[in-house]
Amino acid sequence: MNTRPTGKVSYDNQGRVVVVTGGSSGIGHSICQQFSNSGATVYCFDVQRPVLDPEGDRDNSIRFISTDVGEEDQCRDSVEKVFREEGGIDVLVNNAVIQPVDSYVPVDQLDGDLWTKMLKVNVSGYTFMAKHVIPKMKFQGSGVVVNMASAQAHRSAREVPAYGPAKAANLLQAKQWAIEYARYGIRVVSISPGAIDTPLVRASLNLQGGEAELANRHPLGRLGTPLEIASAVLWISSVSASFVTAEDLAVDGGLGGYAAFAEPYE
């Protein structure tokens, strides 16, 4: 039976302080939540405001600062709020970015702005957030970033020439920064989801042939959950991953044991 998993995620993170990127919706919202149940401080960093979920948010631990990532003024003075409040940060999740409808089109119909904007929130805005974030982890001997990426980093399909190159470059920052940092006590990795259940999911369903046929594509017969994503976030920042660094995570329903991303798609 393939079950999902509900509720809460056991594991302590009390004291601990968190920030992550694009937290007000889907995967990054529920990460946010789940920091939250499970004892941490949490700092959403978003260009909009989160809906505030009665269960996930009602002890008011998940903060929001807005931040545009892919302007590094944003970047470094939201940051900064957060140590003059905090005094460290423990966790960084970078998991803000864009997949607009209008880039789902091969590369000769790609509108060079939209490849631009895609670069600066998908990719710079990774750097960024790492750029000052690093230095507060490395002045208290610890932390642990983690870089979402995608299961279009490892492996492609038709019409998507901007978000599977920027998701592939958010995987090899991460490992990049492990070996740089891992002196200092840092550690790096990233997390590669297959099509989870999300709103930027679902607003390309019609361009991925439905959720039946997007759901088939994954060996578990299904699409993701946020939950199953934090899960693996949680888990992946924690002492228990404690030998773990410039590694990725597939979190893809099985996705990856297939020679290619998708089935081509007419």
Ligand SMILES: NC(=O)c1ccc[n+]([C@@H]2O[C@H](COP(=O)([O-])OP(=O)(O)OC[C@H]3O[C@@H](n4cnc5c(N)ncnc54)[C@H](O)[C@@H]3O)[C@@H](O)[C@H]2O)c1
The other form holds:
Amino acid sequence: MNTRPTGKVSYDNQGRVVVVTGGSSGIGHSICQQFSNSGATVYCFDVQRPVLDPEGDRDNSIRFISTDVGEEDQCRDSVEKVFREEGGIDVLVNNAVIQPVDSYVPVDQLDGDLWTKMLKVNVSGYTFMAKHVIPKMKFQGSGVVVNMASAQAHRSAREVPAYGPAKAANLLQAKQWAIEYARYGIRVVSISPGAIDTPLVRASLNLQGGEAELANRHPLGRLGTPLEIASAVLWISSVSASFVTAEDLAVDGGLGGYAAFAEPYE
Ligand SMILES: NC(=O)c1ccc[n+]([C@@H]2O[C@H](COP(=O)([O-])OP(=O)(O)OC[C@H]3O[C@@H](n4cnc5c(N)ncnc54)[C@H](O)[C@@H]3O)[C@@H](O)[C@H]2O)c1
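Since the structure above is the form predicted on its own, I would like to see how the form predicted together with the named molecule looks, so please show that one next.
Starting with the chain above, the whole complex follows.
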């Protein structure tokens, strides 16, 4: 029996227009693929082009628009381009992130410019995208915004003085927008992954005690896969989740279930 999804996630997204930020790599790329596989028209806003996956049968259909989400005018222009081409946007997935290896330091050693740069992409980027997409959703009277947060939005760790607080902001951005725009038929939610096997995590494995150590911190004893996060995004943005808003969904292999004084998981 399969214990995790491996192929396509079955949802019908025919006719839906989806924008995914940071869709060229890792979790965002899997989200783009799964939406595309299920029939959506998918736009990837990123600063780098996606590396095409030979097994991603609809990878070529993902439309790339070069966008630095930390720059509001670029978010506005890219959203307008999608709106001109498609006449609407049904789903926005705020997912783009930076976490450079030199940000893994205690706060007293954190470079001030790096702090500003990380908040610009990881927090302001989410707000700028919402600011320009939500008016389109209000006009339609429907839409779903999914903010990719993190297990680190809820509890903290050493050496994440910029990343952790930025992820916590993503939670409250989602809740605030959800309350504000529910009356327009717009749902806003967040997802909090545990450690997922992506280039971001691979780049910092040696700072986190190695793969086995990181995996064993999760009760399920392994890292998650990008597809497991994409599966959650497809469900939560589907009509099956039509009464879910202002809520966060943990997809973390049980990480969030620990009691404060529990023994490390073995
Ligand atoms: N990988 C994990 O373990 C993990 C855990 C919890 C939460 N998350 C969250 O999931 C999301 C995706 O993480 P990932 O691991 O797939 O990261 P990743 O580094 O693999 O991909 C991030 C993408 O964002 C893009 N990006 C960076 N700066 C950008 C900018 N200014 N404008 C537009 N795009 C930009 C990158 O080019 C890249 O394609 C992030 O929000 C991250 O915080 C990841």
